[in-house]
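The form predicted on its own is given below as one chain in structure tokens.
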Amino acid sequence: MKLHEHQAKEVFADAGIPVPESRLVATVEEAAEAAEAVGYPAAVKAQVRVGGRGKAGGIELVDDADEARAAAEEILGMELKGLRVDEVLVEAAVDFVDELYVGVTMDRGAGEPVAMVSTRGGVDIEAVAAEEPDAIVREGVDPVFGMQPYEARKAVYEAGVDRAVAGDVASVVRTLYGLWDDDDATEIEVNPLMVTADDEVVAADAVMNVDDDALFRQPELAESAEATDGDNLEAKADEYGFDYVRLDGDVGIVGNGAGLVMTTLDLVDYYGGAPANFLDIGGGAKAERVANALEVVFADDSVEAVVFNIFGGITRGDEVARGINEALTQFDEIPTPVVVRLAGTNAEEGMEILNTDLVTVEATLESAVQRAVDYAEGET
């Protein structure tokens, strides 16, 4: 479960974790008011859980009110990612001479938490780990003690953090990793987590990923979260009775099988592709569940193609095939390439009964995967 950025900034907040001041609000007047109050420049921000918004257009910085209308006018209402902006946070702009990356995750390869710092915040933390791994400090904690303050300035200052700040950044390190600790999160992060002039610290931005299994044991969370759930596509997808896990590139991906499905996410980024999202259909292939598939797949705006990876069983392929067929004449429009791969009992016949005029069908999972990503980079 992924909280908005008000949600985890209040978090934040009630654990003494520096934020700017801001307002939750919903219309164009509020956000001029809300803009008043907490002083110019602001910042207004779509809250959606999504990455990215900056780069979408969902982060806007005003000067005035007219500014600030103007912004709320924008962004309220657009769809980020296939998700609805209904709310937005108005926000104080911090006045920064220094931007940094904390968090904390699990490092499932080490079987234990971890806790990241990095002088190279405000920027994709991704690109970063990929690119410059060695710009991300990494300190393992053991669950049993917990983080020691001795292993949070040990992070930071192998960080390069200025000492003139290094202790309230570990001061934040370890207060983060008792909030991933104390409520199941999966993921929590400041990025950024700015310094100002004054050697003060401030998160200008929150993410926390709580454990859907461990809900039970986070009433408030829970509660907060499904307040605001609006047309979330993983609701969408729990209500069709489908395992699916909305990520961050373009591949939009259909298996029957959690390991075909895994296996085909491999496959795309082996490819240079980003899986869009994990989505398993379970088992049977009829059109009414294909085409419940292909309507959350769709609905996210970043799918710029489509796998399907189908291991025909008990459900046989010229029945999956026919299902496809059916599905896709369903829809007025296909809004993008959708590629199929069938394999198992009667794969061959299904294969000869797609139709393609409405699919691309290709023989083996890696050149399906291969079209797939040719498709989502403009290449035909």
The other form holds:
Amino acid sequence: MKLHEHQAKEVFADAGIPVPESRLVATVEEAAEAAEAVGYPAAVKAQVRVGGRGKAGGIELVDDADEARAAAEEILGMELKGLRVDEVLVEAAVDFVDELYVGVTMDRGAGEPVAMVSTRGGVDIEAVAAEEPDAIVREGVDPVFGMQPYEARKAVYEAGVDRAVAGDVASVVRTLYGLWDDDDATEIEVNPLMVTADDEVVAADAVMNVDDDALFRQPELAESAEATDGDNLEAKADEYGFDYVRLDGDVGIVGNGAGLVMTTLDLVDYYGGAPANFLDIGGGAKAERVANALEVVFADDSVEAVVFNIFGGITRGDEVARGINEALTQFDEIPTPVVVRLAGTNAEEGMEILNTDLVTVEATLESAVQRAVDYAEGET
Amino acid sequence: MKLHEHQAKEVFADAGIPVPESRLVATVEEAAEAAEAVGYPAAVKAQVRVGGRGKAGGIELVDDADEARAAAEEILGMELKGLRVDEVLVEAAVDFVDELYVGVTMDRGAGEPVAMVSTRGGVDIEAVAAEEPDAIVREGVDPVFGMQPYEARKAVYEAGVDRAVAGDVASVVRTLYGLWDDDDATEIEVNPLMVTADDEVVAADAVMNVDDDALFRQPELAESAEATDGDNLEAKADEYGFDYVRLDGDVGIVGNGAGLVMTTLDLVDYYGGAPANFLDIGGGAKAERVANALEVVFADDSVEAVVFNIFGGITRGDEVARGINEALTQFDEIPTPVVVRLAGTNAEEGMEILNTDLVTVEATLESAVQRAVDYAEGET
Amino acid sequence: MSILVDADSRVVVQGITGGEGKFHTRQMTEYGTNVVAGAVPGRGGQEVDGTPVYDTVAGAARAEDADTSVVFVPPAFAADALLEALDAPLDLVVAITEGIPQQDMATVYRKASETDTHLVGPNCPGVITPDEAKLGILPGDIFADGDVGLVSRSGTLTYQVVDSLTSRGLGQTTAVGIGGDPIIGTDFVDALELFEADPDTRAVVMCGEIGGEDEEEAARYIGERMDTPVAGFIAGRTAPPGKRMGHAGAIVSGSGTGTAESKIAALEEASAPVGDTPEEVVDRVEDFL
Amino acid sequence: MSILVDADSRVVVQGITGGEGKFHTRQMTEYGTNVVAGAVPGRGGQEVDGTPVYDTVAGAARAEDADTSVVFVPPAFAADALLEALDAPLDLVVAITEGIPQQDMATVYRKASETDTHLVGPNCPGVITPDEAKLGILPGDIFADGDVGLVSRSGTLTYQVVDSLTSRGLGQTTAVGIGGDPIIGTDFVDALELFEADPDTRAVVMCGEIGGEDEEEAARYIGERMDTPVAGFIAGRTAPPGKRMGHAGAIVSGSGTGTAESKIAALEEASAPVGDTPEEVVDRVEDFL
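Same protein, different state: after the form predicted on its own, show the form predicted in complex with its partner chain.
Every component of the complex follows; first up is the chain already shown.
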């Protein structure tokens, strides 16, 4: 779960990392008032949970109330990478002499967290990582020891951070590690960490992702996740407990198991179609879950056909088929063709049971996907 | 630093370990009132920082106010292993069906903490350890991982603790480990941990030693240490920053370095004398420190002679000698003979400088000790 | 022959008294797995379908000479259960549990790296050596004894491929689901090493997916050290960056690491053909044998 | 020959800008020790008596090819300094600091056990190979080059014994102060192993004291594995139980472990004679040579 910038900054500030003065507002007039309060120059920043807001026009610098009003007018309500901007953070701009990058993330290969420090902050750090990997110092941290003070210092000095602020920067790095550890963060970064002319450091941006699997023990962070923004379909799928990702195509996809659903998406593409979504219905296939899954997929207006791909496993194909039949009868009208393919234990029995008045049955994954792609292209 | 029972119980209770209701009192009448308040039977327990209070008559069970008064009368003011009892804890006696032992201490050889659980609580656990080591289950804990829940369970189940209370006992063990970890305890134990008929566990006694070297980061615990009881000489030596231990003999000993001072004690014994104390004056030997050390040793009425044994090392013998001369002139009268032996760098120059009107000089450790023993025996 | 598990494995089930644990213990036993004990704190002395339950894994291992554990403990308590199993010690620990917090797994991974125990999972379907033993939730019916080793990050995708293999007469030595989490015990390289050392495994299928760089490392290992031929499949070619595709570990990073393209290129570079469809993977295995 | 340190050791001093660090760096350099760098966070780029200072130990080790560290950092920061030195990595780390909390040392000890670095101390006088190099606060003047190895938990007691050795013409290969704390890096057995492997060490003096069971373990090692003769001394015969005698580690437990009697008996059992006085220890060494 990605926190909003303003949420992450609150967490950082509580942990003792300096952040600029700011106000979160939802209207143009409030934005102007907030800018007056924090002083000029001020930044008006879209609060959506995506990266690259600056490039996409989601951040503007303003020098007076009129400019603040204009900026808020433009940003509030805009769509950034498919998400509508409902709030902006109005923040005092920092007068800086240097921009650093500091972060902590999980090094999957090493199975341990890694702290990163670079003097190349304020730019797309992933581009720096790709082009000049040596410009980012990485210090792996043994999770059972926790980050030791010397590790933070080592990263900071090896990155070439000015000695005048090195101690403060090392302290920010250790604080980020502490948040990583205490708050079950999977990724946490400050870019840029600004250095002022009088050798102070200020977190001008804040990124924090929290482990979804750990929200059960992070009740405060889980609460801030509930006030979710963004895609309604994703919110609905989340409510039903499905893993769901919306895409740009027109072939709706329902299946069980992440790998098999991804494979189904890939096959839609392979056969010339375009997947509309990823939806993992999980284990079993009771009528209610099937109905909920189809409700989510049908609610996407782009969908022209649905492929329903279940590998039976422990749950037998005949049970799955009965669940699908029961689910489909709950719809007054089935808005797009549904192609079903069952495999695994008792798959043949299952396919015989399926109600072919409601669905098209295919025997193989390949043929099911091809048929759905054909339907989506208007061929029947 | 050993906490008083009542201090340790407060720490335990704050951490969630059940303890009996109790009151700390300093007078006979308060003791009677406290007993009325906590109910009968009640225990009246001497609050001195030594083990084995029960055997030594420092704990009595009482059944009414008169008995409480009598017990307090007897215990308050008594001497237990050389320490005067100034306060008693009056505590509700626990009606138990089982007595367990649980503790956490440092395993020096392994360099890690070890948790211990035994169903043989309520008796001298060190005797159990010596006679029936298998009756105590020891579970070493990797300090960087910290104690995991399974480790506490394993120790508890392997000790044969009744399944009805095993979960609660495991939880007490983990709490003790937490205190060990958070409070820099070096030794922490509950003996007995009583099990009641309705399967509750209660800490009927509480032992907690805190690492002296960690008191700088344990301000609350350090404060409770300041209200120290016991030997006045030890308190004075502590104030001067000396490592000092009082013993039963009549030969006072001052030296530098723990190993050399211990060796000097051993030599006093070897040559037929009896050491009166261990006093490590530490590095260097400035006049003020020498004077302070002699003040502490002279203040012990048992002392009949003093041996002053300094190995020069980095600090040169002539400087040490000047310090000793200067210190001795600060005393109007030197109450007992002082034998000085200097060794190491510039030792000979040092011995020439020493004022032989005030001290006896000996060239070797052996002869210095022998001379001091002779003095103590009245030979001159 | 086989890897990791066979008919002699003596299995303790952690969480045997829970719904899933109980159900799958029955399934495992029916398949022929030698389940000798359960371990659930506070439930020692009970029995589940005749299998004795112990309070601790160490107690179960000692009393029943167990060498293998399958873990069905809920996510909040799973790390403790895994640490307990690793400490017992055992030869193999298979973690079925899905949704274990990453930090807990970082601790478990650290512990596992200090032991000689094979940890498989978490968030995996398990390990099966057809006709000998299965550990976990895999549907035993679709597997058949044979010469093909299989290692996969995914459950149902594994079943899809196995189903094709079996229906074309290509049985399996052992199939290992290594799990879809970012931090897992046994990874592709570990499993490939075991298959390479197994004289009965004549070809290996490796089902990877987006996220991380395990497939790239596996490709290096295949190219440099393996004689046994490997056919690959990579799921998630159409996944957008920054989105978690069901598995916690199945995510293409914003900076573009962990893509299917990179993994496919690495495998083909190592002369491990990658199928565009599951059927094509099985075609490649047929080519090998 | 010698153990642990010689004229080729390249030494970094952690805490070189502090009072003690500065003073003893001068003493070490005067003795001939090859001090190549200091390490103090925030002091990089400065010099102390011509020795360059670096912000990190890793930086110092890289720039000056250091392989050894001596640590004079105050107790509250010492564990971090030791972990940094162990991570650098170096061959030898000597911790002079007294008063490091036990829990900090438990962490350091854990880290040290994962590395190949020799950690000596803390709360120790250091290590000296006469006429080559000294690390720490030992008074160089009293030592002389020769055939006797010395290992001791105590500082001034070591000097006392060395003074006698030297005045009787018995020089030393290397003297190692292992320190008086309950948790230390190199222990008696570690040091004895090094002396046993050193062809020039023809006899060893081992100065133990009350507390712990290191001397008993050393006695087992001497009895079972050592050819080089060992003479012992044990301080604290008259120490009462439960009292810390100066050193944090010098304490006879209430249950009676860690007594001088037990240690003396163990050594004599292992045919390592124990002197009743320091002079007697030197007599025994004379008997050996």
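Just so we're on the same page, rigid core means the largest C-alpha set that superposes within 1.5 Å between forms. Positions refer to the first chain, counted from 1. Since we're looking at a predicted model, the values are computed, not measured.
Core-superposed comparison between these two forms: the C-alpha position of Gly58 differs by less than 2 Å. After superposition on the rigid core, the Cα of Asp98 moves by less than 2 Å between these two forms. Superposition of the core reveals a Cα shift of less than 2 Å for Ala206 between these two forms.
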